[in-house]
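Shown here is one chain on its own, the form predicted on its own, set out as structure tokens.
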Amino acid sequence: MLRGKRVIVTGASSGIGEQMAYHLARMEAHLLLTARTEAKLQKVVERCLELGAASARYISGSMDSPSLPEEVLSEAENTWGGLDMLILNHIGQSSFSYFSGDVGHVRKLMDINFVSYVALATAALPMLKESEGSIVVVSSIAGRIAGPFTAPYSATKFALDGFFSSLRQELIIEKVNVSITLCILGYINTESAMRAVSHVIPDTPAPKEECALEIIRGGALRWREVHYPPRTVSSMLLLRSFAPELLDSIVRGSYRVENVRRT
């Protein structure tokens, strides 16, 4: 289904984004990858070409730059003449700790994790409307269930849910055939997640390779949501609806609180 399709993947230099790039390359898609670190992006692009990508290129930069979303979408328009799928996956750095009261950090994280998603989707919509394409938003269980130690991060993910769920409704009302897939992810074995929470969360993380493939499948099949790992995420969302206080208690009890650092 994705052979020859034109796909942008943000946050593609490592973790889930890198794995999505490799899966899409095997599917012979055209790829435009973005992330902060140019050296890592170069290696990912080289690997994508080896795996069979129809084409692969990159733009490096931080998503807190107001000009980067337009730059990325202009590159897609000038190179391909359009776009079929936009996968929004990048995140800013945030510690897993008690909220320190740093409002400046919340503002910056909101710019990277939320506002840049809105800017990219807005810039991409004209091309996606023309191709009847897809927007894939990589979010988190922290955007549906507010656990401790993730207040700024969780706020940005709740914002993504609100904005893109509302936008989906508007597109349906206007009979615009652009799908929006929200990906609600649990604990995945990316390097950044393991570094941030492995000392606090004793659970075994799910594999990033399988997670990446599930995200792509959900976007290609135009699913409303992707839950991964499916059993864990779906059961937590169900429990939130029927017994929220019990869920809160279970979540608090699942952490090694004594290992949480104060910033």
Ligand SMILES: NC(=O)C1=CN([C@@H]2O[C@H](COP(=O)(O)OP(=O)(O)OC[C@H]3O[C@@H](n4cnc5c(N)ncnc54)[C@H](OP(=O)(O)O)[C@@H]3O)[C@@H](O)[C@H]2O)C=CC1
The other form holds:
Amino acid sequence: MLRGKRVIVTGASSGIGEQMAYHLARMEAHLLLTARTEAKLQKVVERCLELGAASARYISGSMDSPSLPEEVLSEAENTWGGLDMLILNHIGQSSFSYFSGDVGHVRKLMDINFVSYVALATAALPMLKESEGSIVVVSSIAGRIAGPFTAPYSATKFALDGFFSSLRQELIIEKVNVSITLCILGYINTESAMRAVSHVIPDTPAPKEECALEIIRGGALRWREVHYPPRTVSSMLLLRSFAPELLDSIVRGSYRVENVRRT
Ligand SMILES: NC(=O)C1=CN([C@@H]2O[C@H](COP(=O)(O)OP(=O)(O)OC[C@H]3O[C@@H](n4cnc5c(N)ncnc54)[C@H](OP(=O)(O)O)[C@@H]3O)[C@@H](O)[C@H]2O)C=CC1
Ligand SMILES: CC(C)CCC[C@@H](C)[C@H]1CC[C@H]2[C@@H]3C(=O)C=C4C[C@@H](O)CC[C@]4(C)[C@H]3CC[C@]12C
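Switch from the form predicted on its own to the form predicted in complex with this ligand and print that structure.
Below is the entire complex, every chain and molecule, led by the chain shown above.
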């Protein structure tokens, strides 16, 4: 379904975004990748071309820059003359620890994890309307259920749900055929996630390669939501809906809180 499609992936220099780029390359899509680190993006682009991408290029920059979203979408317009899928995946760095009281960090994380998603989707919508394309928003269980040690991060992910679920309703009312897929992910074995939480969370993380493929599948099939790993996420959401306090206490009890780093 994705052969020859024009796809933007943000946060594609590592982790789940990098794996999505490789799957899309094998599917022979056209790729435009973004992240801050040019050296890593160069390597990912090279690998994508080896794997069979119809074309692959990148733009580097930080998503707290207000001009970057427009730049990225102009690049798509100029090189492809359109766009079929926008995959919003990048996140700014945040620590897994007690809320430090740093309001500046919350503001910056909101800009990177939320406002830039809105700006990218806004700039992409005219082309996506034309192609009847898709927006894929990568979120987290922490964007549906608030656990400890992720207050700023959780807030940015809850915000994505509010904005994109409302926008989805408006597109349907206006009979605009652009799909919005929200991805609710559990713990995935990316380097940055394991570095942040493996000393506190004893669970085995799910594989990033399969996670990346499920996100792409859900986007291509225009699903409303992707849950990955499906059983863990769905059972947590179900428990949350009828016994929220029980779930909260299970979550608190399953963390090694004595290992949380104090900043
Ligand atoms: N891994 C997990 O357990 C979970 C992950 N998720 C979600 O999955 C998605 C991917 O996570 P994961 O792969 O683990 O994360 P990674 O840390 O591996 O990747 C994050 C990506 O974002 C880029 N990035 C970081 N800061 C900025 C910035 N300021 N501007 C632009 N790009 C930036 C990074 O590249 P660079 O540093 O070069 O800019 C990198 O490409 C996120 O949306 C996350 O919330 C959800 C639930 C669980
Ligand atoms: C019911 C729940 C609130 C929690 C249970 C599942 C736990 C173990 C899962 C669900 C979502 C996961 C976090 C996540 O979404 C993204 C990141 C950002 C990354 O940079 C560092 C790791 C971090 C904090 C993940 C840590 C592990 C979390 C809390």
